[in-house]
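One chain comes next, on its own, written out as structure tokens in the form predicted alone.
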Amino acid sequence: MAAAKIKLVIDADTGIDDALALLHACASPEAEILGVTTVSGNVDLQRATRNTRAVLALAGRGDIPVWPGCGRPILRDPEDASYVHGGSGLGQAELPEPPATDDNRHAVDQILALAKVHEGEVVLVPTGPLTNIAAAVTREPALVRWVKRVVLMGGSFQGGGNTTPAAEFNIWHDPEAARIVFHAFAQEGAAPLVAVGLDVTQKVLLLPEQIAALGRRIADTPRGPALARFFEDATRDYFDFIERRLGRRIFVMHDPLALAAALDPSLIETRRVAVDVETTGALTSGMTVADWRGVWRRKPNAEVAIGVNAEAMIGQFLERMERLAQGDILAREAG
């Protein structure tokens, strides 16, 4: 008897790392995917939807319902990462304009329906800000209860940031959504909130060798020609951002580890902690704060992770996008 697959719900502000989190995903035979929530962050909330909807129509899922959300933080400013990402939000790439759709749902009705709908089956992945992550659970605390579990991108619990000294973006952005999110989890009969932050991630490091040789194995595949450019379009100014920053040409696999984790979560190794999240300090503020000391003896609220086996994951990334570019492969495995 097959074994029952993972019900994912990706809540994605799509930005080229959030945009191979969503290929990777695809790409799973172990996922179901039930839709995508999008949310402002990485680009504005109508860039992150199209780029959604593009990205899913790469991999030939242009099946897979994607509903817009939050369009701003809850208190501050939005302030995007194109300096990163390009303009666009998916560096040089472009794609084609994806299918219209007529799907109006805001994405936090979703989040809710979806999660009470298969209550104790739901794998909430957030690659971007939390706002619509604290917007959800702010309308309805039993959403902590009802998902099987939340793996989310964002934070550094045992080093820097990367937008400022103290912070990683997703956080930054929204650090009040964050703090509600990590607050909330903290209640009796709440779900694992998986936290994989900068720390981690950025021992998961995909080369341009790799993306060379990737481009080479799948160019005689019926999605292969379009992913491989993608891939090299999409992550071109990125090597160059950081090289410029940090002297090396690497692809730091922020989200796709998230995701990955979410279907494997051998990948990473967590510990229990307390985590509270920094909103009014000049110098901190998106900092999240882990008290591994157990200094204010506070419940543990989140699974942070400590550890990951980086060439596990690079490995089963690209073996993944090999199957992706199989496009039969994918289209009877979704059918």
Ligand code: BDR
Given for the second form:
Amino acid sequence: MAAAKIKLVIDADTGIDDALALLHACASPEAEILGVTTVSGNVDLQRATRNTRAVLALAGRGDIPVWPGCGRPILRDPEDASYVHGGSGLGQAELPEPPATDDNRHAVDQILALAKVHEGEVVLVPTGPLTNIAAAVTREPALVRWVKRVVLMGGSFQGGGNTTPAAEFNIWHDPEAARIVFHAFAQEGAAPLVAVGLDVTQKVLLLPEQIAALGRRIADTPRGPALARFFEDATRDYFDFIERRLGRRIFVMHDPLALAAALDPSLIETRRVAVDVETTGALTSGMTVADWRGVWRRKPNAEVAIGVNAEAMIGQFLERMERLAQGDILAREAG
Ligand code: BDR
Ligand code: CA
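Requested next: the structure of the form predicted in complex with beta-D-ribofuranose (BDR) (the form predicted alone having been shown above).
And the full complex, kicking off with our chain again.
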């Protein structure tokens, strides 16, 4: 008997690396994507939703429903990351306008409905600020028991931030939401909350020459040319930005790592620890504080990534992009 598929709900603020995470999910035969919810973060909600639909269409999965959620953080003004992802959120990539939809259901309703209907089965993968997840768990605290696991990209647990010296973007953008989520998963009976932070994701790097070589390998496949153009156009300005900041041309696979680890937990090493989120610090707002020494004497509420098999992750990603380029192979597997 074929193994049951992993039921994914992805919550994204679709910028470039969220897009690569979505493509990774679409290319993964072991995943059943129940839907993608969107949130404001890298770009505003409308762009995040449009980008999500356009990327799913690029993967040949325009059938996957996309539900927009919260358009701003709980208490703060939204501040986008267009300096990283470009004004559109997808660098210089220009994807066809996705078809209009009349499905106007809200992300928070859908996260709750899917988690309840598929109780114990849904793996929720937030790759943006945690606003939608905080709203869902506030409305229905049992969500932490309904899901099978949450695997989020966010925070930095043994190192500094990328948006301030202390804070990583997803948590910094809506620290109140992040705090609600980490506290909710401290409840008795809560499913595992796996946090894949910046200090680990920044070990997983995609290089320009790997993108170029992938483009050559998929040039003659059904979806290859469109995918290759997307990779090149989406990452071009990002490489320039990172080179100015870090002196190297590298693409950091933040969100793809969280998504890949949701499907294959062996990619990361984790440690259970009590985590809280700073919301009031003048210099440290949005900082994730992990009590590695147990001085709080709180029960662990998170499984925090402390290591990664970066080579395996990049290998999986490139191999799956080759599969995705063979659109017909995926169609046969689905049938
Ligand atoms: C996170 O912030 C966003 O800019 C990326 O999409 C990723 O989710 C990295 O800090
Ligand atoms: Ca993201």
